[in-house]
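Presented as structure tokens, the chain that follows is alone, the form predicted on its own.
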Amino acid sequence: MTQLLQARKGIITKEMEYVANFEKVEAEFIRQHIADGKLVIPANKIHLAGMLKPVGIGRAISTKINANIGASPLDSDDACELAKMNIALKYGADAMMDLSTGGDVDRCRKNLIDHCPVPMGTVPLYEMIMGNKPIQELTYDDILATCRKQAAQGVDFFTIHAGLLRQHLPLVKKRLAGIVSRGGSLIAKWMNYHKKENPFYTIFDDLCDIMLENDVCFSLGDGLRPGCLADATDEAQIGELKVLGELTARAQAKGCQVMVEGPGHVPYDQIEYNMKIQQEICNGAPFYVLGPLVTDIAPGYDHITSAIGATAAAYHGASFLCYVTPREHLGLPTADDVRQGIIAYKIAAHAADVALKIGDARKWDDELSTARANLDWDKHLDLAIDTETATRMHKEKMLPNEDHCTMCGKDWCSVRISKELKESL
């Protein structure tokens, strides 16, 4: 049985216990939230038999982050993607997505899953149309066969673009950027060509049966996510979200675990509304957001523009943040882009957890602040979210007498002066 079905029966699985220990909460707390559909543990039975360590995703526990990697027809290879994955894991990724669209995707996927200790997700549609197969030739059998194969390989969650319907297509004409989701645009093209409903929507119950077999978690894709501020929170986005709410209920009724994907590009003042309306429509199912980016003007710095939005999103209801790298909108990320994206999102997730008073998040800040106030440089650097960078910067300006900061010098160091004052008072 899936984690959801077992939770409904009152069973606490070893995966629930693992997550509870990690989050420092009672196992019954985890079980109840899974039973309510408000928390998921994406853990394919095949991957669990390997090196997977269960991860819980839900608003009641710490905010998680995902890193996208994957080879394309133009760039990268298996070894490069494995190296990117290891960098993402080193700096704190809680989950990975293989978005490969080129090369031997089966081999790449298997290699990543075999070496991945966190949940691994995919967008099965990408493989369905590889090998120069036009989207118009996609069949129901192609969809089911590919999803069945990837589930058997150990993929823990699938992005399934089932919420974009034919009725939404006319709304795209009103948009500045149109459809920016790759999966969404492909499905829209298929529907427009065949004059039929979204095939993923049509055979959704069959997909549920495949997901049930190995407990693959749905990540219901937002094919109409806004790709610029001008398109945020528009009729198309909200229309699809309502369908995702319907599909969430249908999948959960069959026993499948479900996450829901969200925007995108959203002005800061609209983020709270976006998070709360998803919680209302999708009955609290974990919300998995890309950013959102709060401005469109910063190519090369979109890990920053999106991390600003990600903190607000997590504070107002999102539980899973998909990182954005500096190279978003410009090209596939390099290994260093992955590192920068992960660190930006670890900061965003942690800041939200501090504000929400989740677990021991604030304790980390207080421990580092104590070390800083005591001029304990070794502990201060060790507690930094990126110890390597902090240590390098410190050593570049380190002076013989380390009883002061490297910015002010001994006589001007406010921390040293304050420490002396406290000792004398």
Given for the second form:
Protein chains: 2
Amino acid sequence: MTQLLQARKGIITKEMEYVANFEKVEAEFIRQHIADGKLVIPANKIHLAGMLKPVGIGRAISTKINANIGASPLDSDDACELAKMNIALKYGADAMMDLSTGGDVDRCRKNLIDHCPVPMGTVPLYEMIMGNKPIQELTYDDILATCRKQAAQGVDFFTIHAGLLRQHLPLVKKRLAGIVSRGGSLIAKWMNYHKKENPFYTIFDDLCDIMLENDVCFSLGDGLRPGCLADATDEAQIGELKVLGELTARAQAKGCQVMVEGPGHVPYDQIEYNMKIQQEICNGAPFYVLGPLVTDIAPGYDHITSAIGATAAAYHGASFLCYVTPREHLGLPTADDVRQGIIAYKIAAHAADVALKIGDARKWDDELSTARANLDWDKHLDLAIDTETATRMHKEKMLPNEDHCTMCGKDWCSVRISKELKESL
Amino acid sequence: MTQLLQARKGIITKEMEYVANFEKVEAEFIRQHIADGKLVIPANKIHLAGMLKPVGIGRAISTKINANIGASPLDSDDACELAKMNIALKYGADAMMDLSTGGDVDRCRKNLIDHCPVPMGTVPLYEMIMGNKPIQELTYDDILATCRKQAAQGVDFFTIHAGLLRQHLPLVKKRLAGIVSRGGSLIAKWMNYHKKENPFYTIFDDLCDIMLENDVCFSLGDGLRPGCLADATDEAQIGELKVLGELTARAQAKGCQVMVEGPGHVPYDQIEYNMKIQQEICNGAPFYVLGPLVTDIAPGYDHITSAIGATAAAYHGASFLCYVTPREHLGLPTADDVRQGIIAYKIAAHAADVALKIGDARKWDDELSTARANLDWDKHLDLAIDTETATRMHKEKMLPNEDHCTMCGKDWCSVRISKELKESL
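One more: the block was the form predicted on its own; return the form predicted in complex with another copy of the chain.
Below, the chain from earlier opens the complete complex, with every other chain and molecule after it.
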């Protein structure tokens, strides 16, 4: 039985208890939100038997962040991807997706799952066409067989692009950037070739049955997510979202856990609407967004353009943020790109949690600021989100054991003057 | 006559025309906003006779960004600060502040102004106590003499911390971080020592007369800006803002141009309120904010924590964003820190302009995205906010002359699949 089916029966599972404990809320609160479809615990039974520690995703609890990793046909290997995963975990990734499209994808995935303490997701479609198999040759059986295999390997959530339908294809012609989702573009190609409906949509009930077996959580993919500001909130995007809303209800009715994926590239003023319309259409199912990027002009800095959008998204309703690294649009991220992406998203998620007053999120800020105000550099740096980087930046030009920094030096330090002043007031 | 006095008389100056041309609006539109106190052109007559190109600041036109530079007693020199200024200008700084507290501040300032095509601001208080002069010894005459000297040098705007009053000091005791503004902490120390009112407040009318002479624009400093989330939007901050509102009206009545400075560190959910209350209290005078940082946990990444806040701030009413570099709280920024700070703020300002639909801001996004969708890498990289960095990241592992990147390789590229698909639909 999935977490959802158990929650509906009033059962509080060990995983719900674990999540409740982590979030510092009652287990019954977690159970109720899962039963309502507003919270998921993506926890494949096989991965749970391994090293998975359950993670809850839903707007009622703290914001979670995901790191996409995976080799491409042109770059990286198993060891390199494992190193990226470990960097992402070190800096606070709550989930991981292996999006490999190169190398031995099966071995890479298995290796990552074996070493991964957080939920691991995939886009099973990629494996279905490995080895230069043309997408046109994809069959219903291929889809079911690969999903069954990856479910048995312990993958915790699958991105399934079942919402992009034939009826949406004409809408793509109007777009500036067309289809930028890899899965979405492949399925569109399949539909256009066969003149048939999206195969993932056609066999959606069979997919649900596979998901149910080991409790793999759906992450309903947005094959039509906007790939530039000009395409945001357009007919294609909203048309697909409505189908995702129907599929959410269908999968939940069968007992499957469901998240819904969202944009992408969205102007800052449209983010609130995008979050609210998803929550309405999908009846509060957790929204898993990629950024969104609030401008297209900054390749090389899209961890920043998207962390701005991600903060607004989480504040207005998204509960799960997929990071974007500085190398997005330019190449496969390195381990250091992964670090930068994770830190930008940890900042976005934390800023939203502080703004939403979730749990005791602001305690961290207050503790660090107290250390800062006390000129307690050791504690200040120790509490920093990236102690190594902050320490290096602080020490670079300083003599050891000084209690001030090169910004103002000793006498010009407002913190010191204010500290003395407070004592004399 | 200042720009404000001329605007009130219905005169459209050369500077207003220049700004109107840059912003692609009517000159009369600029004149009216200046006359209403909602737009400033900080343009000292001396600097205008040099190399200054006028810049308009106000919410009716595009968002502007400022780079703080300046040597500290422990680090940097004239050449180094000139290099920082040039990096900031290269990446799009609209204004510059020389906050030097070390070295020959007079020579450094003069040198910067001579080479600076954008408005240059200072905090004159710093020069008043150079050479280890205790703040307690500061006299009214010192204040007027230094302001007069810097005005004659061509400084375009002065940060004047005249709003922090004796009555506010008890409020500081309640704070977690006290006073984090350098100027604010020094003036508080002076007031506490002399048991007298803030000297800048006391002689405010005399200061106005100096500002009028060469049309130096006021930047009314927020000596009580919150230095951590816990202190945001507190009694001290709002109390000072109310005084800044009165001073804005007083200075404007005399014919001085006025901007008002704002926070600092503010939780994301309080940013909209902070922007709206300033616009109300200061009757639409341009709001010049430092970030704000939406979390305190990330020293080393405060260009990001603050770019998130700056985007929200500009969207909700601020028109002038003072950058924060990655080294904020840790040390004096290097030239590369300056680059990172400027780019993060250029992103924030542009994202807000796109969201507010100011001018044709989104054209840049659409052009870059069109190049991206066409797999036109040369144009894509050429249009990037930082072509060098984007090109390096793209090329690092690529063979020359390839029309794809290492993220997906050739066959997995959604942009390529989508391009072919669009042609066949």
